[in-house]
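Shown next as structure tokens: one chain only, the form predicted alone.
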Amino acid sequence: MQQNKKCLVTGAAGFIGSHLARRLLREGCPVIGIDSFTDYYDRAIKEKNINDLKHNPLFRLITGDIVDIENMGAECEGVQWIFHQAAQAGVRASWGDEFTHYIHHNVLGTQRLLEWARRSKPERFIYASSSSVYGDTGKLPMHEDDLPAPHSPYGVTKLAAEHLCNLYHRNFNLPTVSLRYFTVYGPGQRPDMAFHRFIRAINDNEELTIYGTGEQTRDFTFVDDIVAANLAAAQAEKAEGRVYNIGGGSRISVNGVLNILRGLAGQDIKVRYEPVQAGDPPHTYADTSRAARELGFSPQSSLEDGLGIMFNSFK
């Protein structure tokens, strides 16, 4: 880890921004924190995400809208590292009238950001990108190199997006470098994403709720993981302009997913099964093959070792 150097984190006070602002402060970086605190889940949760952030001096919070990057001043300048993680986030939220928002967060946001980033030539961006622009290919496992077909408009706003990365590198040489997360999890969880909503429900001894049948899987990825990747990213001299898959190596069923919960609760599980929501793939499974060759980047949390952490976290 090359030590020091300024890195700014858009979407700081979330899930996996607030993890990897930790980790970079850690690592003896200063970090400049961007946060517009959408109102797309309790703004409390993010402020508690950053509550130790805030008292680390090389820490500097930013609350502001990255579509108004050119407004937010000197502090901002001289940044090496640019590690893109503000969304507006969910499928199932993207539908309709909500899409405004998805197109303002996900792809103005991201070309304003990649506008500025061409004139502040930083060492890298790293963009946030994300297994959604796959959709429903029925090829499995997912590579890189298979045409992107989002199921949902919130794909197709994270692939507009890595499609703008990809422009501004072969255009303008900006060091771009998209990586597409599969379902993220562990302590800090989005409230409305599944292992959050399914912990809380069990020690509330409350019914858990599964759309679909429960045979749908998923390629699970701990975020330190997604941390890792976002760090090796960064360094790795291959990786300009260039795309990668970052999964756990944990594909399982919702099911199966349950079975695990059920071992860490000690206890039975109330479920009720719903029809499938729009926009939902039926299976993701990550080919993390060109990862692993450029980037040296393999997972190294198991499922049940990730939900063991998460699952005590909610103590």
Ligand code: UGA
Contents of the next structure:
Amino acid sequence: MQQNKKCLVTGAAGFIGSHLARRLLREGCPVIGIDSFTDYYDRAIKEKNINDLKHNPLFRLITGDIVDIENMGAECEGVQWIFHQAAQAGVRASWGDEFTHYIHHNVLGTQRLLEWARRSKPERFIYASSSSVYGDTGKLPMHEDDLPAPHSPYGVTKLAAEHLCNLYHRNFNLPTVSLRYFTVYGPGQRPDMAFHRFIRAINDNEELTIYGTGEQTRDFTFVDDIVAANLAAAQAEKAEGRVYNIGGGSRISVNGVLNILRGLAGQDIKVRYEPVQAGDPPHTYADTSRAARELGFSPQSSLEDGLGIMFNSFK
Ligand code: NAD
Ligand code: UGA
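Please supply the coordinates for the form predicted together with this ligand, as a counterpart to the form predicted alone shown previously.
Then the entire complex follows, led off by the chain already shown.
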């Protein structure tokens, strides 16, 4: 690990951004975090995510919208690694009027950040892309060279921003890397996501909801593996201008997840089935051979271990 790199983490108070910032600080890197504390979920959760970081003298938080990065640029002068995590996340919520937020944060926000970055000339610009760019593909596992065909408006904006990264690389030599994360879980997971909702319902002895039959599958990825992939992407020689799948190697159905949770909870779980949600792809499954070859990435956490850590973090 190259120490003392000055880092910028956008979305630093979010689920993944806060884990990443914590790890960078542990490695001795000064970190500037930017977060606008969008109201997609409770601000108190985000404040809690970064509570410990705020006391670290190497950490500086800027509260603001990346769309206005030009006005914060002076403080961010000289950053060497940019980790762009800020976005309006959430697949199923991206329909209707909500799309305005997705365009603002994901597309315009990324474009403004790229414009600023091309002048500030970082050594790496790493973008948090998403498995949602693939959509309802008939082909598994998903490979980076497959034609993307998002299944949700959210996926469209994540793909648009990925294309923006690629073209700033091609036109201006900005050293961008896109990491397509596959459904990420771990302590601090967003409250709209499946594992968070399931564990909270179990703890409250309430019914949890499964959309569809529960036979849909995801290549669930533990957050520490996502963080490790970011660090690898910042340092790997071949990574510039490249796109990588980052999956956990733990592809399983939602019903399969419930079986593991039953074991962890030591009790039966009350389940209600509801219709499939628009925008939800039936399956995701990452071919991670490129990330293995070029980033030296291999997921370290099994689903059983990672889910156990997340389950205990709720207590
Ligand atoms: P999150 O909502 O917990 O974190 C995002 C953070 O960005 C939030 O704290 C939010 O306030 C902030 N933010 C949003 N728009 C902003 C803006 N314009 N300016 C400044 N801050 C802004 O989400 P997360 O689950 O941690 O996701 C992080 C990134 O990873 C996102 O880009 C998301 O699309 C991507 N991703 C997540 C997953 C997953 O499973 N969680 C999977 C694939 C990709
Ligand atoms: C997740 C993130 O939320 C997205 O931001 C991200 O871009 C995407 O991963 C990705 O991989 O790119 P999703 O796979 O929908 O999206 O993650 P979960 O919310 O954990 O849902 C997983 C599965 O559980 C889905 O099939 C969903 O329909 C299902 N689910 C979710 C339920 O059955 N019940 C719930 O209460 C919540």
